[in-house]
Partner chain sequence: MFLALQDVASAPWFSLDLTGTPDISGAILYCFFTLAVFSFLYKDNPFYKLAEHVFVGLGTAYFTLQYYDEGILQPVYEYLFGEGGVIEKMETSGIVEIGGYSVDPVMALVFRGIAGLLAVMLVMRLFAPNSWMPRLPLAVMVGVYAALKMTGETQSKLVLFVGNMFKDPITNSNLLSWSELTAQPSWRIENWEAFFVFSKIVFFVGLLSALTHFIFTYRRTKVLAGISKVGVITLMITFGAMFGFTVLGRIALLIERVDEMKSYTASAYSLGPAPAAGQDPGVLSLMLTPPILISVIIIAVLALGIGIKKDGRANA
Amino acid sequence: MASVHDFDRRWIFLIMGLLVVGLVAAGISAPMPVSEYVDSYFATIDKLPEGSIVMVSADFDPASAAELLPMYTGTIHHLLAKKMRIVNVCTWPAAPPYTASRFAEIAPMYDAVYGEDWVELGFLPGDDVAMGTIGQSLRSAYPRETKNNMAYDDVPLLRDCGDSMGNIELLITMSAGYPGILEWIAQVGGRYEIELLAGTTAVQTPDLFAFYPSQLSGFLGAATGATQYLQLVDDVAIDGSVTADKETQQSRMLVQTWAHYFMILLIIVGNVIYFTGRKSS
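With the form predicted alone in mind, please provide coordinates for the chain only.
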């Protein structure tokens, strides 16, 4: 057993590195089974009548963009493909550049007209207090939109929203932490009985199971949820516009899966060596 105990652990890191690099270079992708929570997220959007007003809140920053931006992109594709009208808000100051770039790319694909089919209201400081203000009076929270600095009543979509959340059918948040989905549930979902969906990071996902399906109609958990959702959106998005994102996510999840398999194998081998060594001593 001396040779086993003297094994240089750097070989493990080398094998793991070669495994990951090899799979990434190969670019292999494979579909994933869709969970109940992701399927419910998709179905909640899919069942809304054409022309429904949906509020999307970007509650993330660059640190969580790798997990949440694919969900956000897929959600915007899905909403516009189903001809929903989108009111986009942000409670994290770093989010607006991401949302602006996504809409600039996606909206023209669906001939979506700014001010009628979608509107950018931008960042509102105040964390959960800001969320409460939005729920109480959207007009007071955002007297002007941010893209063209137009007054609230000069934007047709905002006029259709009215003063509050009453005409908004659904609220979706891409939530990286505080403030995020838990605060939206407390400040808006519980008070105004508006249906909620969420996309979250891996760290926050376990917190959401207790709220599904009563306060939360569905959710996307981390990269796994994003991948499963993009598989569904690919069937409704225009001209395969999310196919590349879907295949990229599938490839990443395949790499992660095999890395996990390798780690499990190491745990098994390590335990076998440990218990074999105890019996022989």
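Numbering follows the first chain given and starts at 1. Note that the structure is a prediction, hence the values are computed from the model and not measured. Basically, rigid core = biggest C-alpha set you can superpose within 1.5 Å across the two forms. What changes on going to the form predicted together with its partner chain:
- Rigid-part rearrangement between these two forms places its hinge, out of I238, T44, A66, M253, at M253.
- A rotation of 25 degrees carries the smaller rigid part relative to the larger between these two forms, according to C-alpha superpositions.
Given the form predicted alone, corresponding form predicted together with its partner chain:
Below you will find a single chain and nothing else.
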């Protein structure tokens, strides 16, 4: 029996690759039950009155877009469908192109007007310090918006925002790591008594249980959360605009299940090889 160290791990890579490619190509999908966290994320947005100002912070980059972009897209659809007004900020330098392209695609569907229904403020460096600044004074954090380089007070939506967080009803963050949801809770959530929602990656999700529901009104955890949320958003978004995204997410969950089985099989095989190898030697 070959010892563990002689085994070429590239076989594992190959099988894992083929498994995922095969299942994705097959594209089977099935709906998922919706968990409480997701339900409450959805409900928190849904219950806000028309025209409320919501701050959405994109705190991710392409690396985590796989997990967070579906949530971000769904959230924008949801907010615009409910006629909310969105102030978009980023604390990660690689996020602005994503937000710009999402808005460019989604806003026309709902006839949203730039500067009135949504505004992009762009990237602010400084990590948690930047968040603190946003909380203290949005105007001094962003003297100008980023898309058309207009001064703060020339933008109707920002004028309505004023200077404090007081006029902002809700803060939603798509958080891939540091800085992210934990920093928003510390810098803004705790100080200004603003309601917080978050979408996070799988790695971060366990950290959030402790904050729900007292400091966090709801969250979308990993691919599971995104799938469940898109199922809900599909009903409110403009005719079927997120249906394709939803089905993609659903089929991805099935691939996940099989990939997990494969991982467990690997562990079992690894142990069998280890023990048989040890006995024979």
